[in-house]
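As structure tokens, one chain now follows by itself in the form predicted on its own.
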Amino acid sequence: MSDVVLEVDHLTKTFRIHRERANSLKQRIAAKGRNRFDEFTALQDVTFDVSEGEVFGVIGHNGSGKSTLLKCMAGILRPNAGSVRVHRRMSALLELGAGFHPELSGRENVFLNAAILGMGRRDIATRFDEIVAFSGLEKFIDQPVKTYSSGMYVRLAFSVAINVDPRLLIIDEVLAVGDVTFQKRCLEKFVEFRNDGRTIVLVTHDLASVRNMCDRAVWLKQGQVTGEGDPKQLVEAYTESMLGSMQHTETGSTRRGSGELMINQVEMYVGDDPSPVMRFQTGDDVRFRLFYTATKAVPRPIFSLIIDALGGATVSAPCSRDVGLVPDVVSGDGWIDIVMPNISLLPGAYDVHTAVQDFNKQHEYDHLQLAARFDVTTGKPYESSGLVTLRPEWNFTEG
């Protein structure tokens, strides 16, 4: 991995943002031919190298300069200063299908697009069946692409781009194209590329992909390199930075139910620390405290806590009835503690919902949707994928 295949050297890219454009001859004369504009620096003095056989990640929030950097690497944009040097045959998976002609058939577009990406006609003919088989569009390959669905269009474009035999592959957020079967095929292709010693540059918001797939990474912030090196450490620092800038004062919660017994607030604590937290680590001893108010005596209520991955599936939904904790009656104010020792949640953002029902779960006193939101950061055990750890024990035996 000593040969450098991609060099980004003191790269700077700026854009002009026009504040007031002259749209008529009169306006041009009044402005003396000048348009007023501001200079926006998208990239400033960015430098890094990518070695042959590496999987190199680029991370950063929206507006950090990732897309501009990617287009400079692909030769779509020219830098104002500095340079990008590519020493291997490159394929850039950016705007898939940008070279497709809607009136031409899938077959004709394969030859056209592959030629744009640098393949000779004989090579394209040799690989044609492989490209079409990868896309799974054999039955439609002689139909005009204007009749394709958006998913079919992207699958064919992706198949062409990934099968032009590049030694350097630049990928922009395209790991999730197509259906589950096609995504699996793409992932297998990336693994094949990596095992074959090819170089991959991955520009993505998917931090799990960076942790799992990349050998090195760079972190862009406001157009500048904030960090470079081990992807796990870089992702952790990036996550901490992003979480530190988030505010949890507004959760956008909604409520339903008859209202005799309601959850007013949810707080979380780590260990014996009396100060509530909104963030903790995998493996911490965490206590969820549900503060309630009953406007009248409520017999045998049951309380539930629901934890969802942010925008995803329910991870856990403990209920007081399941453990035999059912008070005869509840009135006034109080709280309930739910202790989760050595918590199994893996790094990510999670939502908390609460519910209070009668013993038979037929009547709902209160349901507070999005009562709280919390973040989990890396702790022990360390695992890079999934929602929870099952704390596996690994053993390796030779022969």
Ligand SMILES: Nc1ncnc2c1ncn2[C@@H]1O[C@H](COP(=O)(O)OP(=O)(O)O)[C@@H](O)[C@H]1O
Given for the second form:
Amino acid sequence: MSDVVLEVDHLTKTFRIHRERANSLKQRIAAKGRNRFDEFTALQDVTFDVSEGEVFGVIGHNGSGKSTLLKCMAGILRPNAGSVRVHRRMSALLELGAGFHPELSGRENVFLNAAILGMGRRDIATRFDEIVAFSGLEKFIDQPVKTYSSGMYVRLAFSVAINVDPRLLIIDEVLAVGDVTFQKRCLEKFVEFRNDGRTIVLVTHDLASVRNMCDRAVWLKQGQVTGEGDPKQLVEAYTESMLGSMQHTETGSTRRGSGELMINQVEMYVGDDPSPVMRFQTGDDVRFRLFYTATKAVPRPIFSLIIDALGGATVSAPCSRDVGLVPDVVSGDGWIDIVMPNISLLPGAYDVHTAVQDFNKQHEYDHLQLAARFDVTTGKPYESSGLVTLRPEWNFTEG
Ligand SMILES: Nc1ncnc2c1ncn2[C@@H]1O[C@H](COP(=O)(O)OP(=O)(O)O)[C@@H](O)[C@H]1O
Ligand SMILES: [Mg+2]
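How about the form predicted together with the ligand, since we already have the form predicted on its own?
After this comes the whole thing, all chains and molecules, with the earlier chain placed first.
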């Protein structure tokens, strides 16, 4: 049996979600003595080992707990129960820009970051040129990193992370923001790593690279391990589970989910006008109304409205839990209004999707892909391109 370098043992992690803040004194008095937060479980009883020399993949839907798992591995989050044991020198590349100081230059951040990862100053100085060369940021290395693009950030962070000589490298998604050339260089580095007998734990949406590159993988679902082992079989099962749960409706939309609580229809209104519209202008006060039906009492559901540009980019995805709006229970029929005053969307066509999940976002009651489509026409302000206006103010000074 090979050496175990990482042991995840009955790991459980919960988060507290603070309820909507009581604004008035009256509300605060009314709330006194009641719980001001809810708790939910992002990881539940997760157990697996990673052996020396493995490339180990973690797959699962958004919100399934992948990042939380990696943060527990890196010691950024403390588990509520269970443990993570790391037996090798580890280097982690998690949230973009974490560990970087925006005001400091790239050079200063390399030293800072490498020192945090446990490298001595002299070692860093010896390795410095190599780190910068790998990142390809020679020209920018003395500029403050706050001037860097996200792609530049990740190039520098990755270069540091692999050059501090880790025996175990854990990487969450972030590489996706780098350009293709850099991604290729990272993949080459992974192969080099693996040939050296080093270990990699990798979270990625790129299922092809999980299939091709990983020796083993786990599939997280609702914070729990649903499968572990051969990445090819896991990826296949995962893909099937995504497709299998899709149903087609008459209107060209697709629906998935368990169905106890569903969104039947989405309507949009402008201002106080009671008739629904399919078209409005930049700057209108727009109300989205989500009509729901619950066939049984559903405790603490979470509603999301997802607005995508036609190309597929999500422009905005407000979620009721983010604003602390958590009804204790929902049953029967009703609707939810989401008001967007002075809407920032610029002219174009947009798709609307809806999602209803349980409080932990681990169970999907309903996901209606393409619940509606609407057009935005020229209003105020006018901008000739882009998806949203950030309402810029221009000043022109003649020296
Ligand atoms: N700091 C936090 N506070 C509250 N909830 C969190 C926090 N971090 C993650 N979550 C929630 O935990 C769940 C798992 O999130 P995450 O680990 O980021 O999933 P993934 O990386 O698989 O998309 C999600 O429901 C997410 O909203
Ligand atoms: Mg994540």
